[in-house]
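Below you'll find only one chain, the form predicted on its own, shown as structure tokens.
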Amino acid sequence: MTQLPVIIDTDPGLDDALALIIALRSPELDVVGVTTVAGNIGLSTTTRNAGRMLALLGRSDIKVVSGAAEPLRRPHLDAAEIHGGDGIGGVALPEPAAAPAGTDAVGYLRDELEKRPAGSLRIMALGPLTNIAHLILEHPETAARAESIVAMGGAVRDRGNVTAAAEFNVWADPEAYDVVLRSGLPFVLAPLDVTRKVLATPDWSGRLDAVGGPLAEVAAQMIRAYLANIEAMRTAKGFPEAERKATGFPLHDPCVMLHALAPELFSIERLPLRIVCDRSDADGATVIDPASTFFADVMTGVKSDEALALAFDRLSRG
């Protein structure tokens, strides 16, 4: 089997944690390293959570390098009400077996890209694209050596999940997304349009529980934590009782891994895009703009049942 070398840039985060399990239980992927960014929660916590997940998975040999604590041009705003104050919904995990390998994620990305053949290393981005934007701005020729950047982010034809217009990862640092889009690097986007169709229902997580084993149990606990947090948030915001329960946990970040494992499950459109960075009500929107000269390959369809079956297979391993 030929493995695809990848670096995972992440802000764990419940769905990031599930994505890490899938990646590290997939022999098709060679996870070279993990870089962290502030997003779902602050940088120190996302970095700790990355180390904790690697400890759970028995892969503390993989380097964790922390990166940007703030977006490019605005303050950091988190999503703790969804992911919990610890970023992983209070699910018990081991502590990291090793300290982070450094604090210069951009330098780490640069070095890994420079020492490998051009076009051989994929960057899988699960959070705001702040680290990737810094890489492009500071080392554009090196950034161009990436095989591609595959990112979970955006709401192209669908409604946002932070505002009506914006998905969280783009909304958290729209300027970074704009830098990546304008760079001309191969850029693949997994937006809410697709990730909401890969829905882990309570019954689905119950099947994980039934499988048993530490990873399946942790994955099921994380899904339950997400569902409980959504209900608590909606209750606090005064949602009608009938609308408080979530129907399931959209596997947002895992879609980046599932696409790498089985690209045939996803339909792609090459679309001209524009990122709104004007701090208006549309701030953070990912807009299809025929006048734009900047394009991304956007996942716009998915074979949901098959994607869920693949996710279940990898989450229930080990």
Given for the second form:
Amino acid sequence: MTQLPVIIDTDPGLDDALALIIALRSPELDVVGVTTVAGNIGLSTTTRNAGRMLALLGRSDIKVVSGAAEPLRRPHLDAAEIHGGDGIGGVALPEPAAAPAGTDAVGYLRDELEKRPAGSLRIMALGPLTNIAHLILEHPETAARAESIVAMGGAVRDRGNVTAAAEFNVWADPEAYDVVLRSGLPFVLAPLDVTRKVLATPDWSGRLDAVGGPLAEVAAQMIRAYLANIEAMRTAKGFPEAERKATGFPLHDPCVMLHALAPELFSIERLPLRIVCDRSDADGATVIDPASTFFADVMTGVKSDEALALAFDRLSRG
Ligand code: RIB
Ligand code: CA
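Can I have the other form now, the form predicted in complex with alpha-D-ribofuranose (RIB), not the form predicted on its own?
Complete assembly follows, chain above in first position.
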């Protein structure tokens, strides 16, 4: 089997954590390293959680290198109400086996891209694209050596999840998304349009729990923690009783891994996009704009049942 070398840039985060389990239980992927970014929670916590997940997975040999603590041009705003103050829903995890290998994610990405054949290393981006934007701005020729940048982000024909217009990863750092889009690098997007359709329901989570084993149990706990946090948040915001429970946990970030493992499960459209960065009500929107000369390969369809089955299989691998 030819393995795909990847670096995972992430802000764990409950769905990031599930994505890390899937990636590291998939022999098709060679996870070269993990870089962290402020997103769901602050950088020190996302970095700690990356180390905790690698310790859980028995892969503390994989380097964790931290990156940006703040977006390009805005203050960091987190999603702690969804992911919990510890960013991981209070789920018990081991502590990192070691301190992060470094604090220069951009330099690490640059070095790994330069020592590998051009077009061989994929960057899987699961949070705001701040680190990737810095890489492109500071080392454009090296950034162009990436096989592709595959990012969970955006809401193209669907509504946002922070505002009506904006999905969190773009909303948190729209300028970073704009830099990546305008770079011309191979850019694949997994927007809410598809990730919402890969929905881990309580029943699915219960079946996962029944598999037994540390990873399936942690994954089921994370799904339950997400559902509990959503219900608590909606209750605090005065949602009508009938609307407080989420129907499931959308496997947003895992879709980036599932696409790498089984691209045939996703239909892709090459679309002209524009990222709204004007601090209007549409701030952080990913707009299909025929006048744009900047294109991304956007996942606009998914075979949900097959994608969920693949996720279940990988999350069940002890
Ligand atoms: O909108 C969902 C995305 O924002 C996911 O990556 C989640 O982890 C958060 O970062
Ligand atoms: Ca994420």
